[in-house]
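Only one chain comes next, encoded as C-alpha cells, the form predicted alone.
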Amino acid sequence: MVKKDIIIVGAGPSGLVAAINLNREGFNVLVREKEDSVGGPPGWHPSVHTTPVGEDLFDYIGIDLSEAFVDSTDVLEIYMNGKEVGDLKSMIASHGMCNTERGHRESSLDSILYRIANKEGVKFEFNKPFTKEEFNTAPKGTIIASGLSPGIYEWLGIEYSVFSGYWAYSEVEKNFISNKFYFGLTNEYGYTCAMNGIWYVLLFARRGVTPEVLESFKKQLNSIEGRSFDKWRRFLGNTPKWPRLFYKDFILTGTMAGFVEPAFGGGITGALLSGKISAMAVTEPEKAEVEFNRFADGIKKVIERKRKRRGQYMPSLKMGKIWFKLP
C-alpha cells in the first residue's frame, strides 16, 4: 500500500517526534517551518528548561534522547515568596527532574531531534510559514505543532489564553547545573535553569508581569542565587484553554494540543509524548484518542482545580513512569 503524504506545521520537539515516527512507518513526511532552522523563534531562545523525564519516556516515543537531558534532581530548589519550601521540594524531587536545552545550538533538544529526522529522511521546508489560506485548504490529517503562534488560534477559532513576561540568560561554566522554581510573584511562576554553559531565567504570568514584580524577582535572584540581569527580554505566547487531539480535520500536538502539565509546566515532556500520540492519530485515531485522554485527563482535572482556586498552584504526582497525575 502506498503511504500518503503528511504535512506537519512546526519543527518544534512535538512536530519532530511526530515526523520521525511517521517517516519510520513509511509516510512521506514534510515539515513546514516559518523560521530558517529548527529551534523556535529567535526571540525565545537559547533557553534551558526542567521537566520530569521518567525511565520509560524514550521507549514510549521510540527515540533515545538521553544525550539531550541532564539529571537536575539533586539541585532542585523551590521557593514561595522568597522562602524555600522543603516539603514540596521533597515531593517533586522524589520523582526526578531533568534539564534540557532548547534553541538553535547544536547541543539543543531541537537540533538533536532534527539530526535524527534529517538522517532518517524527513523532508523540511524552512522559511515557509503556513498561511491562513493554506489552513483553509490543508489536507485532512495535517498535524499542527506551532502552539505558541497567536495568529493560528484566531484563524482556527480555538479559544486561548495569553501569557507574557520576561526572560534572560548568560553564559556560565559548562558543568554548572541549576534548577529553581519561584512561586508567589505572579499567578504563574518564575524559574532558573542551567546546563551546557547557559543560565536561563524566566518569569511569566497570565495577562503579563508588571515592572514592579520584575524588580521583586530580580531581588530574589540576587539574594538566593547571587546573580541577576540588567537586560531582560519580553515575550508573548498563547496556549489553548483546553487540551484536545483532534480539531476539525487537523491533528493537534504539543502546546497546540494543550498537552502541558499545568501545575509545574512539564511542557517538554508533554511535547515528546504528544508528538508520539499525534503520529498514532494518523494511523489509529481511536487508539490515539484513548491514549491522549489517558494522559490529558489529569491535565483537565488540574485546570479545573486551578480555576476553582483562582489560579493557585497545586502539586501533581507522576503518572506511571513518564507523566503526572493527581494524588
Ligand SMILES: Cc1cc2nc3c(=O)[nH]c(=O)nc-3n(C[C@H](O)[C@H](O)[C@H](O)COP(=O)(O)OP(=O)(O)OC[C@H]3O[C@@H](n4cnc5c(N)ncnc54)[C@H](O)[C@@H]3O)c2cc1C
Contents of the next structure:
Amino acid sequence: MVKKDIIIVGAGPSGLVAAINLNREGFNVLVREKEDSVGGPPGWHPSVHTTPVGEDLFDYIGIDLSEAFVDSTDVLEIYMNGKEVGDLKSMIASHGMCNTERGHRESSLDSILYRIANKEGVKFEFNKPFTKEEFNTAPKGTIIASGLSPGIYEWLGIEYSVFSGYWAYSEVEKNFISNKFYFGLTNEYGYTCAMNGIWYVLLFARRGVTPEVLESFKKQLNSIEGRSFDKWRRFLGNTPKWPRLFYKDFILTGTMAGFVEPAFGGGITGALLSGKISAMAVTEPEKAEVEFNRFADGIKKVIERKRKRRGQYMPSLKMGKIWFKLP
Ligand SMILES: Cc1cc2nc3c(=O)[nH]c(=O)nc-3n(C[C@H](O)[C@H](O)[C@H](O)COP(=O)(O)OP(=O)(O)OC[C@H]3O[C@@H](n4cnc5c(N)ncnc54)[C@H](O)[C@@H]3O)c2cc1C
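Having gone through the form predicted alone, I am curious about the other one (the form predicted in complex with this ligand); can you provide its structure?
Shown next: the complete complex, the earlier chain at its head.
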C-alpha cells in the first residue's frame, strides 16, 4: 500500500505529537522546521514552562512523556500585587502543576519528542521555513503547527492578538524546582520556574509590558525570590483570536489552533492535546471536530472570563479535573 504524504509545518510540541501519531497510522510524515533544530526560536529558549498535567494526558496523546515533566505542585506559590494568596494557590494546585524544559537541549520536551519521532521514522527538514508561496500551493490537509510566529497569521488572513513581554534566566543547582506566579502587574501574569539547572522568569501582557512595570516586577523578584536576573530579553508573538481546527484546506494545531488547556490556559498541555486532535483530523475529521469542540468550549470560557474582567487574566475555579476525563 502506498503511504499518503502529510506535511507538518513546525516542530514544536503540537507538530511533533501530530507527526508521531500520523506516522503510527502509516502516513509518510514530513516535518518542516524553519530553525536548524527542534526547540523553537533560539531567542526564546532554553526556558522552563509550567502547565497543568492531568493523569490522562499521556494516555490521550498516546505518548508517555513523563521524563519531560517534573511535578511542581508542592512548591507552588501565588502572589497578587506582591502578597502571597492561599486560595488561588489551592485552586491552581488542584490542577496538578508540572514544569517542563523547552528549547534545543537534550533534556527539553522538544528534544524528547524529537527523539521519539525520529526513532519511529518521521522525516524532518530543518532550516526550511515554509514560505508564503508554499502556503498558497500546500496540499489539502497540511498541518500548520507554527506557533506564535507573526508572519503566517497575516499570510493566511487569520485574526490575531499580540502578546509580548520580557524573559530572563540564570543557572541554578540541577535539583532545584520552583514555581511561582505573579498576578496584578499586567493583564496577564509573570512567573518564575526552575528545573534542569535553569531558573527562568517571564512577564508578559497583551499589548506589551512597560519599562515601569518591568522594574516593579524586578523589585518583587528581588524581595520574594532573593534573586535578580541581569539579562532581560524581549519577545513578541501572535495567537488567534478564537480556537479553530480547520481553516481553508489546512488543519491547525497548538497555538495556531488557539488551543490552550482551559482551566489555567496552559499552552503546553494545549499543544500536546491539540497535536493528537489534529492527527485525528486527517483520518476522522468529524470525530476530531467534536473532540476539538469538547475542549474548545472551555477555551471560549477562558476568553469570556477575560472579557468580563476587563481583559484581566485569571485562572478558573470551575474546570477542575473534568478537563482530563475521557469520553
Ligand atoms: C516565552 C514563552 C513562555 C511561555 N511559557 C509558558 C508556560 O509557562 N506554560 C505554558 O503552558 N505555555 C507557555 N508558553 C506557551 C507555549 O510555549 C506554547 O503554547 C507552545 O509552545 C505551543 O506549541 P506549538 O507546537 O503550537 O508551537 P511552538 O512551540 O511555538 O512551535 C512552533 C514551531 O514552528 C516553527 N515555525 C514557525 N514558523 C515556521 C515556518 N514558516 N516554517 C517552518 N517552521 C516554522 C518554529 O520555529 C517552532 O519550532 C510560553 C511561550 C513563550 C513564547
